[in-house]
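Here's a solo chain for you in structure tokens, the form predicted alone.
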Amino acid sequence: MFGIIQVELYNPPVYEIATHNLAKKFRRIFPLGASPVVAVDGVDLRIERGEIYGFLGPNGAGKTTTIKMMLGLVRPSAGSVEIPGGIRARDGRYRLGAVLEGNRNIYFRLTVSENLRYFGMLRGMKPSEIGGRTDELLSFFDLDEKRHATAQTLSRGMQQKLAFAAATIHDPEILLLDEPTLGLDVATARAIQVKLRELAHKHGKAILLTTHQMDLAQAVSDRVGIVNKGKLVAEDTVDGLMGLFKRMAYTFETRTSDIERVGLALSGFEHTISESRRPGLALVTVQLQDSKDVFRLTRALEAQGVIPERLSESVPNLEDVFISFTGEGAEGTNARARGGDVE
């Protein structure tokens, strides 16, 4: 039977939890006789202690569907996901803490601090320690003021903090974080970048994170695996997946009028010519397999007189590693015709 194993180890693995060949179809409806949608197509993922696992792809990969999943709000379709301590800690305590992303993470019509009471008590806390808990929370979060305020009241922002400190009153072992940055100000949603490298590095809380913000992504992340029509296409370090991309592009302007002397120039390196947007200027891009290579690039234009302006250069970051392996930007969505929304 598919589903969560769970384990009871005196010696735990390294990883908290791990899903082993975990596939999800969903039935179509309409039209008649449809093929399933498949979601998510046999993902293997280990998320060790005390790491960050960026999880990332194009809306509609499967991510959400892969957390459903290993919260046991969905039921696989085949595999499963395993944890090895358990779902409960010995002192009855939930272990994992979860923020899902477009859906409510907490009861409207609860004030923030009935949403923070209840969610302890619903995850195994003692009432003695929620009031102690509750004041950390509402003060790392600037909710003080908010505490006796119902949840739709809130903006935005402050709801998706509300949920965040909801997933992690309970301090659970393992978090399952979809967008949990989604709606935040800038000040917050750094704060809470630097309480997610604590919480991994210091406290040895396993992270799987998702986001569409590869800034932080790379900026949190000890290892990022990227998923693709349902599959994972990729995983390592973020140095490691940028290292498969060790190529370097510079760019400068030239003038419209040098564009041919500029195509001999660049006659031996791959290039881009677009059109600039300052007038009568050409932006040219030249791929370098290495920096000792932009040598050879001034010598060839030198020797077609072509004198470049702003030549700068951009070196590979996991945005461009993301992009190569999905084919989209961080914000694009596949062209897929899903029948819904099944991430």
Ligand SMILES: Nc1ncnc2c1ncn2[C@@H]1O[C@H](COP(=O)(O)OP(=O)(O)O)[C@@H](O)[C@H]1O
Second form
Amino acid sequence: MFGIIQVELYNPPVYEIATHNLAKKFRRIFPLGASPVVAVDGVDLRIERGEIYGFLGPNGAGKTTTIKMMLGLVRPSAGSVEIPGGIRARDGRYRLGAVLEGNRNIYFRLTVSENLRYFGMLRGMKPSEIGGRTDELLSFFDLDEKRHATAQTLSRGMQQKLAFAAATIHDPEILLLDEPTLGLDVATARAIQVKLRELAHKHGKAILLTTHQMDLAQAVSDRVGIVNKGKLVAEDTVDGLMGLFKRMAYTFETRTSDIERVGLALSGFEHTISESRRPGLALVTVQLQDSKDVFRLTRALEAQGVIPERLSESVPNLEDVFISFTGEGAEGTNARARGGDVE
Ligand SMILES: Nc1ncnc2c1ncn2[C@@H]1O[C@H](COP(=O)(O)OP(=O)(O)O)[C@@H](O)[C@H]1O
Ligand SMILES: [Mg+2]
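Could I see the form predicted in complex with the ligand next, after the form predicted alone?
Full complex below, order starting with the chain above.
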């Protein structure tokens, strides 16, 4: 009876940093007359306050070049980088902090606390502020005991944590991290994951991290963008991306001696039977049309006297999604996928 009146409200930008059609071509010196390398090919990103954005792509996809353009270290061939709140906070600190690939952004001959003091001064902090912030970071990163050790004597994991602390000494609102856990041992990588989540979800930081490690991306990202050959080819929440690939499939194991009866039970289902990693067992995957079909499935198995062991829904992981967007013969693009052919 009543019509719905839709009111368009003005939404101010909620993002901390954005790129608009950002592109970079590198000229090639050799061979003579070679066409340029298109490293980044029109990328639009928006990183919001309080979120971790996982920027994924195979080697050479353009991730590092994108970050360097966001930092102003590489000049874009086209497009722009926007930081709506400005690059400097009102108190004069820079709002951006970054850790680039490797850990070259610390001074190996300086001690841990000297590194932090140096980077604090560089970013416009007062000496009195630096002391307090150093204590805070050293305990946050479990580096207290190493305060007076020179950076070169630290383990790789500790150096990475120091690089991280140096990049965040001025408490920036935006963090750009290039492969932050590459080459780290599992424990340190996990510690950094926890810190990242705390920084975004508790302290409201906007974090962009690049990685080609799917497990890291899946564990920490709120949203994921997949970049391939310089273009953003997919972007969504981790669940959203995995949802694109979610087939309604169930797997279970069964004794190899029951295979014949399993075949009879599953005659009305699309299914595959393969070898299980556990000896004497076969792995069965059944495709269902509807989640309610799981009842029909268990009844059919029961009727044949087959007990499905470890019955579970088969969930795709981010790696499956990544391969289908970046690998050869990719399939599974749909309305939510972005990008297209080059030129
Ligand atoms: N300074 C440079 N000069 C020429 N080509 C470059 C330069 N930096 C990167 N490239 C090329 O640009 C492409 C993207 O590189 P990069 O951004 O480092 O990718 P990723 O970080 O995703 O591995 C690659 O083909 C790389 O060889
Ligand atoms: Mg890189």
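The term rigid core refers to the maximal set of C-alpha atoms that superpose within 1.5 Å between the two forms. Only a predicted model underlies this, so the values are computations on that prediction, with no experimental measurement involved. Numbering follows the first chain given and starts at 1.
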Does the distance between the two CA positions of L281 reach 2 Å or more between the two forms, the core being superposed? yes
